[in-house]
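A single chain comes next, written as C-alpha cells; it is the form predicted on its own.
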Amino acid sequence: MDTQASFRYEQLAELIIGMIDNGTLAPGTRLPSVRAVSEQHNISISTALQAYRLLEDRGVLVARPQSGFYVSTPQRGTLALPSTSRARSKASTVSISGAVAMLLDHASNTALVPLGCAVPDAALLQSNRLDAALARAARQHGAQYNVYSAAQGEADLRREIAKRAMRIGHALSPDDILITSGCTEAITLALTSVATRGDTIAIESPTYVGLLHTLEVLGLKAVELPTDPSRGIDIGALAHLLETERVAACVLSSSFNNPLGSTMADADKHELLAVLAQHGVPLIEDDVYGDIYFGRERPKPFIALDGGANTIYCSSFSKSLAPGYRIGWIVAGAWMQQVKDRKLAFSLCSPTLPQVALAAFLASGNYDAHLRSLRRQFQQNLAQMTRTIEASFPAETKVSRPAGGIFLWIELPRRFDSRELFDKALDLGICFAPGDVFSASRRFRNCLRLSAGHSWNDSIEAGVRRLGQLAKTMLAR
C-alpha cells in the first residue's frame, strides 16, 4: 500500500475511535457497510477494510461473519477481583518438580476436559499453511537445510522477528536475536547468564510454574513480589526488597501474566525500570501472551520502553501459533556473548527446517491474520467461561479480568482446598491446575487457574460447571 493509502486508513480509524470515545457510536452499533465507507470517504474498498480490520485489531471492533463491523462491547464483571497476593520475607527454596510432572501428565490426557493445558488447542491453532511451508521448504531444499544452523539462528527468521518488533518501537537488527527452543530455553539461557546456584530472583507471585520448575533446577532461590491481579507486581515491595537483600535478577511476564492476566502499564513499567536501574538489577522479560492481546493495541514490552537496555527479552511463537515447533528468541543485549555460549554448550542450534518454514510464513503476511482470529476466539472463550464461572460457583468466588492471554486465575475463601477439588475433579473427567503450583512458597491453595485455550463447546462448559457444583459443596460442609 502507498504512503497516501496508509494515511488515510490511519486518519478513517482515527475518525471512528473518536466517534466510540464521544459516544456517537455506541457498543454495539453495527457501522456501514465496508462499501459505504469507501464511497462517503472516497477512498478504495481495500483503504477502508485495512481500517476496520486495524480496528477490528485493537479490540475496538468486532466482525460478524454476514452481517459487518460492530462496535464491541465492554466485559463487565459481576464477580469481585482476586486479592493482591502477600509480600514474602524472604527467599524461598523451590521445590516443584514432582508437581510440575503430575499436572504435565494430566494436562496432556486428551480424555479430560481440557481446562489445566497453558498450550492451545492445535484446532484453534491452525497451522495447516505454516505446516504447508515445512513441507514444501523439506520437498525442495530438504538436503540443504537437514544440517546444523548457525549458534545465534536462520539470518532469515531472525530479520522476521526484527521486523515484528519495529511494531512495538523496538529497534532491533537480526544480529540483535537468538533463536532458541521455546521461551524456556530463552529464559534457562538468560538465567544462567546473569545469576548463580543459590541466588535469589524476584518473581511475580503467583507465576508460571515453569519458571519455578527452572529455577529449582538451576539451584536459585525465588523471593515473591505482592502482585495485583489487575496492575502487575507492587514497586514500591520490589524498590524496599532491593534496599534490603541482594538480588541476581527480576523476572517478570511483559503482558498477561500467567496465571492472573495482569498487566503494567506503561508509567509503572518505566517506574520498575528506574528501580532496577538504580539497583543495577538486570530484568528478564516473559513475552509470549503479547500478541495475544484484546484491546487497542498490543502492549508494550519493557525492553521497548526508555530505560529498557538492562533487560533481556524472551518469547516465542508456542502460544500464538506452533507449540510443537519449540521456537523462541532472546534478546540479551550485553549479555548475548554470555548466551552464545550457553546456547552452544545446551543445545548446540536449533532445528534448522522449522525455523526455515516459520520465516517464509511470516514474510507471507499470514500471521497477522491468523492473530486476528485468535486473539477474537480466546476473548470469546474467557468470557463464556467468566459467565458460567458468575452462574455455578459460589458466590464467595473472585476472578481475574484479563485483558489477554488464555487464563482465568479464581480465588475462593481462604478455608477452600484446590488439591480435593483437584482430586475429584480428575474422577468426574476434569482438568485444571490447583493455585499452589504457581507459588515458590506452595501458597494459593485455596485458587485455582482455568485455561481457555480450546473452543468454547458443551463439554467444556458442563465441565466448568461441574467444578463450581463441587466447590458449592465442599465449602457447605
Ligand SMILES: Cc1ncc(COP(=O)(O)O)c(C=O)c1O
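A quick note: this is a predicted structure, and the numbers were derived from the prediction, not measured. Numbering follows the first chain given and starts at 1. In this text, the rigid core denotes the largest set of C-alpha atoms whose superposition between the two forms falls within 1.5 Å. Compared with the form predicted in complex with the ligand:
Comparing the forms between these two forms, the C-alpha position of Asp306 differs by 2 angstroms or more, with the core used for superposition. Superposition of the core reveals a Cα shift of less than 2 Å for Arg443 between these two forms. Superposition on the rigid core between these two forms places the CA atom of Pro413 less than 2 Å from its counterpart.
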The other form holds:
Amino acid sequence: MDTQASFRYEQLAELIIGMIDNGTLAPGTRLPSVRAVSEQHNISISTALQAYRLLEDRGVLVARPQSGFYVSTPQRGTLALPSTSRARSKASTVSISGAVAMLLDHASNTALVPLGCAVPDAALLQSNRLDAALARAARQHGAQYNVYSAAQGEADLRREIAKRAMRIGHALSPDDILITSGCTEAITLALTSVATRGDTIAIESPTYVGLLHTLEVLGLKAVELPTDPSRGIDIGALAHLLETERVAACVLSSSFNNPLGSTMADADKHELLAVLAQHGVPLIEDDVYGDIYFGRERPKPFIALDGGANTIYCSSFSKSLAPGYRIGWIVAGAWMQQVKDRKLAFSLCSPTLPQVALAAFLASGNYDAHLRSLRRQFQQNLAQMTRTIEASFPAETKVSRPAGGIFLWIELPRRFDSRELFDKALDLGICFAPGDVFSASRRFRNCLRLSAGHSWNDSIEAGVRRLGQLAKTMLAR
Ligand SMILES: Cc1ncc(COP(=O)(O)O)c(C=O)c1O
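We have the form predicted on its own; now please give the form predicted in complex with the ligand.
To see the whole picture, the full complex is given below, headed by that same chain.
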C-alpha cells in the first residue's frame, strides 16, 4: 500500500493494513461495520466500502455474507521456508560479471516493475533534507571542501557514526572508523587487506551477488557454506572446512543476509566467532541491512560480540538513506593500517561534500525517526508481498520470512527455471533477480529474489501476481 495514498479509501486501507501488520487486528477479527467505520473516520459509506473491497481484492480481508468483513486467517506462514542449501566442498573461482551487468541494467530500468534491485525507492528516503544539507555546505564552505580530505574521511561524519555505534552495542571512537565509497569499497578494502589472489574465502550460500563479483575481480576463490533461511550458516560445515583447507577469511552478513534474509542467533554468532578465532581466520561482516529490523531490537553484529578482536566491520547508508552518496565505513581493528594504505592507493579519499552533508543530517537528529518509518514501510511491503505470493504462486512455493531487510527469497520445485521466468517477465515489463546470480557455482536456478524497496502499489501487486501465474503455467507443462 502506498504511504503517499492520496484517496481517503486508500488511506483507510493503509491504516487497516498497518494495524494487521503490527498485530492490533489479529487474523479472524471482525472489522467494524462499514457504517461504523464511516462515522469513526468521517467519510462516506461508499468510501469505507471501497477501502474494504480493495483489501478484499488483495486477500487481506474476507467478506462473509450477512456478517461483515474479517481479517483473513493467515495465509502468512502457510508456505514452507526455503530449504537449507547443500554443502559444496570445493573452492571455486567465480565468474559472475556478465550476470551482474545484465541484472543491474534491467534493475535500473525505471520502466520495469521494480522487483529486481535491493535498493529503497528514493521517494522513501530523506532526499530533500539531504539536498538542503548538501546545498548549505556547498554554499557556505564550498571552496574549503574542494580539497583532498584525510584518507580516513571527515572527522564530523566519523564522530556521528561513532555515536551511533552505541546502538550496535560496540563502543567506537572516530579514529576506529574509515569512510569508504559504500559498503562495496569497505568489503574490497577488507578483502585485499587479509587475502591475496588465489586465496579461498568462505561465504554464505546463497549470497550477495556484488560480493561474488568482488571475489571474481580480486581473483579470490569462494567456498559456499550451507545456509539456513532462519539460522544462517552451518557452523559445523565451517569448522570442518577450516580443518581441511586453508581459508583466508570468512565474509558473512551481520543480519538479514541478501537474499535469504537469515540472521544467526547471538549464541550461534558466538560459536562461529570461536571457531574462526581458533583457526586464526578473520571475519569480514557486512551489516548493510542491520538498521532495517522489524523486531524490538537491532540484531547485534559480530563486532559487538568479539569486541572487534577478529572482525572487520563494513556498512553503509545505502539501504537506509542515500545510495547515491556512496558513503560507507569500515572498522578494521588490527587491520586498520592495511586498510588505510589501500584506501590511499585505490582512491586517496572519499568526496568531501557528501560526507559533510551526511554528517549534518545525522547531527540534526532526524535519522532515527526516518529509520522508524522506513522499517514500518518495508515490513508492510514484505507482508503485502508475502500475501500476494501466497495467493498467486504455485502451492509448492517456499518463501523466506525475514525479520528485516527488503526482499523475499522464493524457492520453487527443482525443475523450475527462473531464467526462463526472467525472460518472460521482462517481456511483460517486470524485473526480478533470478536465483543463480547469488551463487558462485550458479546454483538456485529454481529460486528467485523479489525486492520490496518501493511503496506497495497496484502495479507492483499486479507484477507479483503475474509472476505467480507464469510460474504456475510453467510448472504445469
Ligand atoms: C549485502 C549487501 N552488501 C553491500 C551492498 C552494497 O552496498 P553499497 O551500496 O553501500 O556499496 C549491497 C547492495 O545491494 C548488499 O545487498
